[in-house]
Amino acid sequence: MNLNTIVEVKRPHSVEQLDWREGHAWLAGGTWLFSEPQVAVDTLVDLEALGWPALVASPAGLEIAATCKIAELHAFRGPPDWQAVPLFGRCIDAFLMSFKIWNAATVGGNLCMSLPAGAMISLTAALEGVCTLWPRSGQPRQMPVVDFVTGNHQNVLQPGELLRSIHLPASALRKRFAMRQVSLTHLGRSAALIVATVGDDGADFLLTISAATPRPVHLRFARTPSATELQRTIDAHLPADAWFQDVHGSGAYKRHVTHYLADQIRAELS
């Protein structure tokens, strides 16, 4: 789509070059920024001439620029003992997208439209991601991505705020996996996507529930729960009203299919 109300696009090759005011968007991967008017907008700040390395891999785990491509990511292939990294690829597989958006969409974009059914932050908060956010002024501030959304398109960024990058520590990396996705329709948009990690000695089991609910939900247990122990904790965590209830399912339904998914991947990891 044609912006029409755009004036200028920025395109600043340093940080010092950033700045900001009202009628301003920053432009990473523009696959939701084109796809509809925006009439507030006149100016687009390009961050690709940043050029912020998409992945870097070290010991402390692995740190994923904003601006990364959703293909890249798909791309990467980590160390022998990061048995996680093939969730990239399944939550990668859940999204809702043409070969165009595959290749252009950003994974922080993905985290900034902050819906339900966002796979990158399915993926970064179930593998206990921690955000880089630029204010406009100040210090760089860090949050985890399991608090960075806070309701269906709504986190915790400033006016101006910036997101750098998201790092997925190696010790979450480290760990097996399960997952498991369901949608109303045949490649439709996630109503429960469901994920688990689990040390290899069955300690440290944590449970991420995402698009059945607004925001993201962790749930950690000491060791793998039992059946039951599951069971509850997700209706204590949950109650009746914390589903998220739109066209791709109800508030029951995506109760009933979270437990289902669940204690399937409880089963799978024990």
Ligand SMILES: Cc1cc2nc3c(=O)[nH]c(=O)nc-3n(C[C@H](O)[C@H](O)[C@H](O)COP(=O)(O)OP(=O)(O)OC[C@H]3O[C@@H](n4cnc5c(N)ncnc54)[C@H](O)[C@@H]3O)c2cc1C
The other form holds:
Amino acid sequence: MNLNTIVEVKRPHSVEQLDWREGHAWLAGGTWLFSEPQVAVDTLVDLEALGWPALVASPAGLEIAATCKIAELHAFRGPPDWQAVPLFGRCIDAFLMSFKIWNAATVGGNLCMSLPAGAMISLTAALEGVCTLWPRSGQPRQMPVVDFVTGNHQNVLQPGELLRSIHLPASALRKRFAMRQVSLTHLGRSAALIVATVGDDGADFLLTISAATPRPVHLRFARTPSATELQRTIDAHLPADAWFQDVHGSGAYKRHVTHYLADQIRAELS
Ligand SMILES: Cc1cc2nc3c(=O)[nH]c(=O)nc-3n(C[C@H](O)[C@H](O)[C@H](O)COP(=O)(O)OP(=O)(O)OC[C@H]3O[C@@H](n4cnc5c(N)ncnc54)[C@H](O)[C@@H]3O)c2cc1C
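Form predicted alone already given; the form predicted in complex with the ligand follows:
Below: every chain and molecule of the assembly, starting with the one above.
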């Protein structure tokens, strides 16, 4: 859609000298920004010219630039001991999108949208990702993905603050994983996207519940839990009003499928 309130598009090579004010918006892939009127925005600041490398792998893990395209992440192949890399494709496939969105949308844009069905939020939360944020003034700050999203379309970003990158630690990438996703309608938005990761020795079982809740939820166990322990822990952390209710499913439905899928995952990883 044409955004008829926009009077300027800036393409800076660095954000240090940028004079941010109300009315500015960061432009990543534009798949959401150009999908509806942005009446409060008069200036777009395009992140592409910043030239951040999309993916940098090192012994410490994988640095994903906020501007990394979904298609670039899908093509990534890690070292053989990063057993969790196939989860990238599994989560990307859960993302309801057309060919155009696939090639334009960015990982950072998906996190910053902070929708419950944000598949890149599910992925990076499940792999214990840590965001690097660049405030407009002050030092960069770090924040786990699971704390970055605070609710439906809500996150910790302050006005003008930029999501620079997401770091996935090698320790999480080396874990085994199991994932389940369900939508109420064929090719509909996720009603629940559940992932668990566990070490090869059965230690450090981490369940990530997303899409069924307004923000991702981590439930960590020292070892793979029993079915009863898993059920009780989910109920203890997520009371009846903690589930995300929308046209893609009632709270009760999302609670039900979360229990069902989490137990399948537990059995698969046991
Ligand atoms: C048909 C359709 C289907 C969609 N389906 C889904 C879906 O299933 N799940 C889902 O989560 N989303 C969905 N979306 C919304 C959106 O397309 C995606 O969330 C996409 O990943 C956004 O990425 P982008 O790079 O295009 O972001 P943009 O549209 O460029 O930006 C999105 C928002 O994030 C801000 N932003 C972007 N990058 C940064 C950054 N690095 N730092 C700070 N702020 C930033 C922008 O200012 C803007 O407010 C859909 C959209 C459409 C049109």
